[in-house]
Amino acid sequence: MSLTHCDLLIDGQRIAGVGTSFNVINPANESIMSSGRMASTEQLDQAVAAARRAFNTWRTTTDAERTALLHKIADSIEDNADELARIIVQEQGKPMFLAQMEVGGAVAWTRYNADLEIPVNVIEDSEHKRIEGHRKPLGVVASITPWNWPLMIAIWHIIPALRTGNTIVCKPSGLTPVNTLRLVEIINEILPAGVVNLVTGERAIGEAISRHSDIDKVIFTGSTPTGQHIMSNAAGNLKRLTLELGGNDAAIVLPGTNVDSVAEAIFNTAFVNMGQTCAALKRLYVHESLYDSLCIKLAAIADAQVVGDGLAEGTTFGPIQNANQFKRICELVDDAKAQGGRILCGGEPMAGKGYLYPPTIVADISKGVRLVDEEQFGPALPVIRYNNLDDAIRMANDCEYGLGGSVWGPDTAEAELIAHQLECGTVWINNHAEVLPHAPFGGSKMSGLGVEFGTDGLLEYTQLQVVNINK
């Protein structure tokens, strides 16, 4: 595959866009990697024909077909990991070792998907009656793909969309788009031609997907007003919609904690792909025993980091993914900073090309400052002070959103009542930002609608059907 020019892939088809041209900017140095030219509505409309036409044998596939199928695409991804890492690093900045995460994480998600039991749930048993519910495949299923994970997110929604028997129109973030790109090339070496199509775009591409009436269901991770706008958009055909959006999650630090034993995996989880995580840390409420001294820990650890090319030796901190989210986090951290918010480490960005912001911990801040009450998606952690624990967890609950939040402790049954208080689709307990194949994921309130991962995400993408028989 070229990577100098990033095209569509259209039944099978590799085939240049007609609409706007673009570039892929490489991060960490703000060069060319890739260029291409976005989709037209009029092959948008060519890629959903295609699995249209594609859906109609690909439906009638066995369980044990697609199993082995989906088992053939994670050998490959696999066999093509070094191409996939360095594309990753190249147009989402992140360090290799998390690159490499990425992949191993993409196979891991392929492989226990493939192996997902579809369940018949029977309703009735009975001497005159049998009522079974089956899940049927809903059609066509269009996602819509984030610059900050572009392959590990493409696979969750890619494979349990293939898995119950639907096929797919992918379009990719403009910012991110070489690597799915490169993935959808190999699962078509793999699957017939047209089960799974990739456009590129941005608003005007993706409005045509939300409002397409050929099209079953929207799939999307993004930010909450595009959700918003797809929802609207989606009444047209009553489209079935998984929405994964914005975040800002809240962690609370219990008196008694070990500043020594947590400082790591707290900063991890907060700065996890540079901040730039829907689920990550990112804002932390810390109980006023423990606060210095773990302001202190975090800010030598993340002074640790070494910032940079994700490709160079030695990185461990890659760049902000892009100009816009640079100059978000820049102008968040200098309103923190004239709200009195006291600059632990960082707070100014590298100097030289590229968009390199090192991590940085602002303390002595509360609500009403920008950096805590709006999801920063980026490399600064606010922490807050707090006295009273009804305060810390009234504190983390005011909030629009509601996709994670944690309660870091000595105590696990007390933490855990503290926890089932937090308003939020996934509560950790002494961790955060963890998602796992076989647990469902989703938000309450702006953070989505719908569950991602496990048995319950993989029927998100089908139609209950009742069979009710009288014998």
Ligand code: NAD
Given for the second form:
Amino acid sequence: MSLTHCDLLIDGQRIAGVGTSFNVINPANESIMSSGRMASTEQLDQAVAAARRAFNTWRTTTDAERTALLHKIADSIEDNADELARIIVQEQGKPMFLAQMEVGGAVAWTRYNADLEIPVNVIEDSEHKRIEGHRKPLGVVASITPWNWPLMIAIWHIIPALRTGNTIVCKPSGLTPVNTLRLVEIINEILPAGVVNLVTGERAIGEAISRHSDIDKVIFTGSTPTGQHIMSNAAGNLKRLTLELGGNDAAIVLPGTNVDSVAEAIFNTAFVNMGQTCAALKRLYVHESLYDSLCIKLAAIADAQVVGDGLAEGTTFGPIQNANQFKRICELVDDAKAQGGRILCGGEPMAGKGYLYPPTIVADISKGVRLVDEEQFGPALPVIRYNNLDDAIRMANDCEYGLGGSVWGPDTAEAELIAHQLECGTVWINNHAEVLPHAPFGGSKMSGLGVEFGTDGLLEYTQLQVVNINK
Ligand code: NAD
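Would you mind giving the form predicted in complex with the named molecule, to go alongside the form predicted on its own above?
Time for the whole complex; same chain goes first.
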């Protein structure tokens, strides 16, 4: 199926958008990989109406039927894995091995959610009364996704919504819509028309979704300011919201840590997907006793990366996804240099076409420098020295975000005591950025509202109905 035209998919049919035209750019070389026109608000209305019609029957399918259909979707994603991975590399930029991991993750998440039970909670069962808590689908769910892990995040939204009996309208990022269009096509080969629909567009269509009176829930993954817009726009019909927003995750490396044994994992969890990962390690606090040795080790790992087009053999580090983000990373690193930051590796964009920027590690900076204070969401890591653990904990928590955090050290009991003091939705010990289909994940503070994954995440797509039976 041609993907050079990025269409909409409404009620089982691919149709062209009639709004503003747009191009999808390959960030490795700035060529146009696909183009299309955004959906108009009338086309959004059509997609929502199709999802509403489909809801009437989809909601009546049994758990067993939905489980079987979701496994069929997982089979079909597996069958189309090569094509999906190639599309991801071309529009998102990540190296092929990461794109394959993304497709593999999409399959794993689909299968896990397919098999999840929707619990009925028995609240009272006495001689005269039985009270049960049942979970009902909400209706039409809208999914708004970002450009960093576009296929994986679409799956995180779509599959639990389907499992619980909802129908969906997806709006992928206008920067990376093609993989999601292909995914929705694959799903439409298996599910009835209208159950999963897709519209293209950016801010205007996102706002129309948030305000739409016939959408019951928005599941959104993206930046905090956009999440705030959605929340205020969603008030009209009290939409249910799950908001997975920005982060500026701190990691604390304790004295006594074996630098050789943690450096690789610290590098990988900071620079995963070129640092464009919500829960990547974004501020590294290192005790002064091992500061220099860890910096040297991290810089050596960074220097060994092969930066280039994700489709090229041997590439380990791809481009930044888009021109704005590329410009932002250039600015943040330049500002850090101007503030006295010591560049240990990288520090300049690569010459030529494409948004290529090598992994960059900046030492000798601290709070007050933008690279520390703001979410960089790219391949530049600040390393901050500390000598007092209480200071490190205070600096880690001195942040509006609260997505993830981590503590690294040889004594897990000691690390755990510190972990409990970090203000974040997930805290890892001797790891970071690991998300799993069975472990709930969500942000505290300005990093979000609600959780995804596991039964807790699944239930966010449902309304509790209490059934009170007088026997
Ligand atoms: P973004 O907020 O700019 O865009 C995300 C999506 O929202 C896109 O589809 C965009 O078209 C849409 N949008 C833009 N304006 C809108 C509006 N006013 N109303 C409704 N929708 C609108 O974010 P991004 O740049 O695509 O992604 C990067 C951000 O996402 C980072 O802050 C990152 O931390 C965050 N993120 C968070 C998680 C998480 O799980 N917490 C995961 C991935 C990314």
